[in-house]
Each structure stands twice: as C-alpha cells, then as structure tokens.
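Heads up, the chain below is alone and in the form predicted alone; it's given as structure tokens.
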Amino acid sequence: MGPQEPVTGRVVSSRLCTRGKSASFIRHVAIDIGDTPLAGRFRAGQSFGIVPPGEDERGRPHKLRLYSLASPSFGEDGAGRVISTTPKRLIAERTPQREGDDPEDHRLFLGTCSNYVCDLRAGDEVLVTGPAGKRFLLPAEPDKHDYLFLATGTGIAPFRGMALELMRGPGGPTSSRVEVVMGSPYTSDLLYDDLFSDLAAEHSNFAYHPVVSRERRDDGGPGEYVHGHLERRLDERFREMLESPRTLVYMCGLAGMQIGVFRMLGRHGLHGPYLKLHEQIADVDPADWTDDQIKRRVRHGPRCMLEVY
C-alpha cells in the first residue's frame, strides 16, 4: 500500500527494550495488521510507514515516517499478522534549522512521530503503509550463506527479525554461521540483549558480541566501537569468515559506522567482495583513506548490504 493508501492497524503491545535504566527511551511496539491487505506481505529487513495524526506548523497533514521492521517475515505471531518496530523518542533542544530561526530559542523539541509511536498503548489504532525496501533482505536460499550483522543503536531492529527468522523460523534453525555485533555507548543502551544472549546460548552457530564504547570491557580493556572490535578479534574470529565466499555482511545504524568498517576491511585486504572503489582512490593505500574519501569514493559491493541514517 502506498503513502496515500494507509491502512488501520491496532497496537498489540509496547515495552521498553533497553537493558536496565538508560538515558534513551527506546520501545518495542507490536502492531496487528491482520485485518488489512498488508498481512503476510512483509519480509525481515524491510520498513513500513506510520502516519502520525494532526498537522505541521504550516497546517499540512504530517508526512509518514519510515520505521525498520523488527519482526521476522512470519511476524510476531507466526502468521504475519503482527509486525513490530523499535522507535526511539527524539527529545532535544531546538537549534536553528533555517535562515531566520531564532538562535536563542532553545525550547525543548519533541520528535513528532517518534513520541507519537512511543506513546501508543495496546488497543490504539495507527495508520500504517508499506512494505518498503528491496535490497536489505535475507537471500532466497539463506542456508547457502553465513551472516555478519553489524549494528549501532536502533539499527539492531532488522537483525532481530533476521535472527528470529534464521534461528526460530518454521523450517528449523539454520546451520549457517550467524554473528551479531551490536554497538552502543553504554551497557544499558543494548537493545534486545536478552533475546540475542538466549539465541547464543541455544545455538552453537550463533554468536552475539555486545560492543560498548564508553565503558571498559570485561577484560579491563578500553571501550571500543564496532570496527575496533572486528579488528581486535580479526585473526581470532572474523578473518576466516570474511574471507569465505559464503559470507554476507549487513550494516545498519548511525551514518559513520561504515567509515571505520570500510577502512578496516581495506587495511586488511578484505574489501574485494564487499566494497566498490572509485577509480580516483583505486591506487590509494586503504590505510591512507580519509573519511571524506570513504564517504564519497567507497560504496558497498554485492556482498555488503548497508542501511544507515
């Protein structure tokens, strides 16, 4: 259904999905679309639209916002009738956005749709559209590949759905290797930590790596980012996987994560199947790639799926 044809879903549940007390407010919201044409149409890795009620400051109806699907293709209910997402409340001070904005106006700004979705209660109706997205999906024959899922923040949402599909799907758990690397500032900001820990305990071919940047590691080492964790454990764990022709890399989260990951892949000569280099830097040593060169001249290749925001 397109943006002009939203359907009415009904909220089934809403709960916090952070680990303990966190400065962020991030929820897992499940929506029943079973009595609409959207039922059974979503695939893990896609997005769907939510249309918030009301009008903007110009008196126009609010535009829809896209949210990543956090549920597997068979839905939260096993029948594709209940989908879910992982909204984060946007709470910030106002800053000038356009010419003429008052630089002294620092009143609290609340994101229109994020807070609307987080405020929804079980039983509330919500306008939904979708599905959206064709590339950030599991392959047609998932058992023929291994998976390295790299996430920061709410970018973990699609990997929740993919992990459930691979490990608890109707066809039984995959025999493929699945590695989830989840980056967050603090341990309390880890999302779906209990689920990924449970999957790792249940399946020897599933591994979960929580990576925290602003706390010391369990071994006493300094905090690290996703690319730092991959590099620190490259020879021990990830090199063989990245060199395998079976491996697909998926990245989802804050824009900028890919800079460190792309540079790490290039520096260790692992970028071939995962990255496309512009001719202007084809002869530049990857160790010398600047952030600007990576942003402008390096693109994800056929075995790397990228969704950043």
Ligand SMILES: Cc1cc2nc3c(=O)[nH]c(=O)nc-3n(C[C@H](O)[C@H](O)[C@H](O)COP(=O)(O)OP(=O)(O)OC[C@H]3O[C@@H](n4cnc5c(N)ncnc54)[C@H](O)[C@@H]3O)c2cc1C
Second form
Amino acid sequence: MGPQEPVTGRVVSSRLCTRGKSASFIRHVAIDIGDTPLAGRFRAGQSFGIVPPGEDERGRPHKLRLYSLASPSFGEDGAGRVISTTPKRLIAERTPQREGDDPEDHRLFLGTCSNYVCDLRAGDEVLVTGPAGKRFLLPAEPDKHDYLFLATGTGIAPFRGMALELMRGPGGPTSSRVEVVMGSPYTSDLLYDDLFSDLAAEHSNFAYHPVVSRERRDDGGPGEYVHGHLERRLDERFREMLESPRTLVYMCGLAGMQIGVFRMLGRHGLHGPYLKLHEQIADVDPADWTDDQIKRRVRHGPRCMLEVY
Ligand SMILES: Cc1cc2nc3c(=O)[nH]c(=O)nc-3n(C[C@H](O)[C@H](O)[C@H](O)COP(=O)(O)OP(=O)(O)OC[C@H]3O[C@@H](n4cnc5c(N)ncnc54)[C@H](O)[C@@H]3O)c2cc1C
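Give me the form predicted in complex with the named molecule now, not the form predicted alone.
Below is the entire complex, every chain and molecule, led by the chain shown above.
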C-alpha cells in the first residue's frame, strides 16, 4: 500500500479548543487509526490528509486536504494508535476567485473539508492518508537543542504535539529550553491555552507566551504580533537564546507570518543560522527589506523550520 492511499479511521472525540467564546470555530479532533497500516507511523510535526466524501462542483471526487498532526509521535493514547488535529471551520462570504465570477455573489461560503471534519462526531468513519512532511520534525537528538516555537492560529497544532513529546514523552521531560509563542487576534482565540499554561507551571524550562494583536496588553501597551513580541523582549529574554548554537526556530501558521520574524531577525543581526539570503539581497540593509523581497529572496536556513499554508 502506498502512503497516500486512504485508510479508514474512526473519530474518537471532537471538542472546541479555543480558550473562550470566539468568532472562530476551531476543534481538537482525535482519530483512531489503530487498525490501519498508518498506526505508529506518524511523527510530531507531520501532517495527514483527509478525504472528504462527495464531489466538487465539476463532478470530480473531492481532493484530500492536509491537516497538521496535533499529537506527539506516541499519539493521543501513548501507543501511536490515535492521532489528532486542529481544524478551523472556513466560513466566509463568497468573493470572486477567478475571472467571470459574479462580484455581487456574497452568499455564505463554507470550506468543504474543514466543515466536514468539524462536523464529524465520535464513532464516525473518516478517510485518512499520510504521513506527509520530512523536515518539520524534532531533531534526532532532542536534548541537544533548545526550541523556539512560533505559531499563529492553527499553526499551533504541531507545537502541541512537539511540546507533549518533549515534556511528557517516554524519555521523561527534556532539560532543553522550550519557548512557545502563540499569536492570535483575541485572547478568546488562543488554542490549547490550558495545556501550555499547565506545562509552563510544571516545568521551569518551558515557557508559554500568548501574544494577542487586537487587545491591549496587561501592562497597558498596544496589542502586538509574534515578531513584535520577540523584538520588544529581545534583550531581556530572546536574544541570548537566538544567539545560542543549540537553538532551533520553528514557525507554523498562515503564509506571511514569517515575514515579520525574518525582518526582525535580520534587523538585529540574528539571521545567520536561521535565514538564507539570495545574493540579490545580501547587500541590502535588513531594515530596508520589502515584504516582496522577503517573500522572494529570503529562505529558511539550517536552524529554521518553516511550515506555512
Ligand atoms: C501542511 C498543511 C497543514 C495544514 N494544517 C491545517 C490545520 O492544522 N488546521 C486547519 O484548519 N487547516 C490546515 N491546513 C489547511 C487545510 O488543508 C485546508 O486548506 C483548509 O481546511 C480549508 O479547506 P476546505 O476544504 O475547508 O476549504 P475549500 O473548500 O478547499 O475552500 C478553500 C478554497 O476556496 C476558495 N475560497 C476561499 N474563500 C472564499 C470565498 N470567500 N469565496 C469564494 N471562494 C473562496 C479558495 O480558492 C480557497 O483555496 C493545512 C494545510 C497544509 C498545506
């Protein structure tokens, strides 16, 4: 059987995983794959495919969509038989997507697969493929590194799996430094907030930094984004970590989140091991990098793992 051939899993549980009442509907969905050839084959940081039933508007079977694994390599159950993910319902008003689309059509638009997955109940069957992804993984010798995990929205999913693996894995809690920075528009949108708060309370080497963009901070300052938080607290907290040869930076979230972080690293001369600059940008002062230059001329370097979608 090829890895992309779907197998039938069964939903074990589904619950909202936002911190409070939120305008976004984001769930934690656990799927039993124990009796399939995929059991035990997933590693934290990978993704899996879900094939929604039915056909698209052109009458072709729906294509699979990828979802990040939110579970550690040992699964939700400790044996790699139950995997999980963090689907967000895509809910919007229709907007023209291609030439010829009616600009006046603003009926409700519901994403096919995300709503299918969020509608599933415990006991339902679901077609799963995988594992997908080879680079967004923990290193072979996890205790030899420290970790800066940067997430926006559902981009937190792989860090739930990695944090559980590092702090509650079979080898005992790591002594490495682990810092999770989670960005969201409102406090109510924070995901898995209880778990990360608990891990931070249990382990002095684990820190959790919720970063909210559309509310004022506890200290009265304006809301901020992930890169702004890193920059504001650079000297007090993050510079030493970013300068350490042990540190790996992982970023996951919506495409574009890396732009601010890349610029911040460049501006503070911290980009060496984390970024690869195209020669056309090598002589440009990072403070002057445009968004377009960052998108086209800056890539992740060896100690930076990037997953954006
Ligand atoms: C590696 C990877 C990991 C991922 N992990 C996660 C995850 O953990 N959680 C998660 O929620 N998602 C994740 N995604 C995204 C996921 O794969 C789907 O893209 C997402 O759930 C939307 O799929 P859908 O079937 O609901 O939407 P679709 O039905 O596929 O709709 C999306 C498409 O519809 C069109 N569209 C969008 N808005 C409108 C509009 N307003 N009007 C008209 N058309 C519109 C666009 O063409 C868009 O591409 C991940 C993606 C990748 C690549």
